[in-house]
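First comes one chain, alone, set out as structure tokens in the form predicted on its own.
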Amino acid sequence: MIDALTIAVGATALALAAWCGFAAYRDEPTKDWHFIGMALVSLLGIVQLVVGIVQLAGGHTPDKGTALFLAYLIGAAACVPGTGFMSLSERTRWGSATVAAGAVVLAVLEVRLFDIWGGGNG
């Protein structure tokens, strides 16, 4: 995997978590600007998914196994879009809190993806 991409996804996920967490603290639902942030993080996740699949197709193998790597990769790509859709049905502060929690989960998934791939060896 590309380490810089993994760091970018994790960092933007944490920024989104802080932003939506602050909105939840202020008793605000997710707004259009939050969805733009979610779109950016989701786009990075999809790029990471494509890069991961291309690297697997090119013969690179994760240290901890291909099936585990693919499961985490797909989960990471789906995490923020899933919580974003959930926040649409919960138009209170809890919608923002849901997105914040999903973004934190994505950051943790990125750490795990880094470890599964080989921790900087690829």
Given for the second form:
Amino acid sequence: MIDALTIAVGATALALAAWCGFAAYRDEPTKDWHFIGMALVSLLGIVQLVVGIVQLAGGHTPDKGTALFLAYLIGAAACVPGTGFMSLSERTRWGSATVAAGAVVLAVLEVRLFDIWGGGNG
Amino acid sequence: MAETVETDAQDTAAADGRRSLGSGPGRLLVALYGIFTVAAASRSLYQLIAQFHVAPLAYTLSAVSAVVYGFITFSLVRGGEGARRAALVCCALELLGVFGIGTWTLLDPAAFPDATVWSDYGMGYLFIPVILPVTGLLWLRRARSA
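Let's compare: the form predicted on its own is above, so bring in the form predicted together with the partner chain.
First the chain shown before, then all remaining chains and molecules of the complex.
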């Protein structure tokens, strides 16, 4: 369950990064459709946070420790909303670039999360 | 429509020098520095509390880098000439730190049982720790003439 979510969040984050990166390349600020995309990725991140906490509460222990896992979960959930808000007040290509950077960081966090949880084992 | 918005943004940035450090390309820098502040700070805090005895030097250096990142983020957001100069000094310090500690970790790996944020020139962080201070210095230099 959590492995599938991790892969889903990572893949959508990369797609969002490419999309916003393309907008930055075309010298465009983030638009409504981008924000809908960010909302989707953010929602997945929050679902992942909740599922992760439920799993921890259910007695599962991540390979590399609970504190580390929780910190990465929270960081992952905050990445896209944070950079999304920053792009709201930066209506240039650099706002798009900021969201793209946030999404790339999220994808990297997902790789680490997979590792911390002990991907493939549960 | 997009063009009008953009000129407006540039006008406000030029008129309001205090905010220009964190707008335009600076916004991307604020985001990256912010992320690195949170990453380095939470990582070193956790390591200092939970496993300080494993690699005290590495964790202390990580904490120092977190403080430097935090200060640069704060300066970029605050804006103004004073903050720009302070950030310039910190970016130079950061670059020295990355190269110094990067070389140190390669020459004397025994001193570092665990990695710091700046180990191996920031390889564990996709070399962003090296790229960030260079772009930061370039941006802060350009922000003066703007």
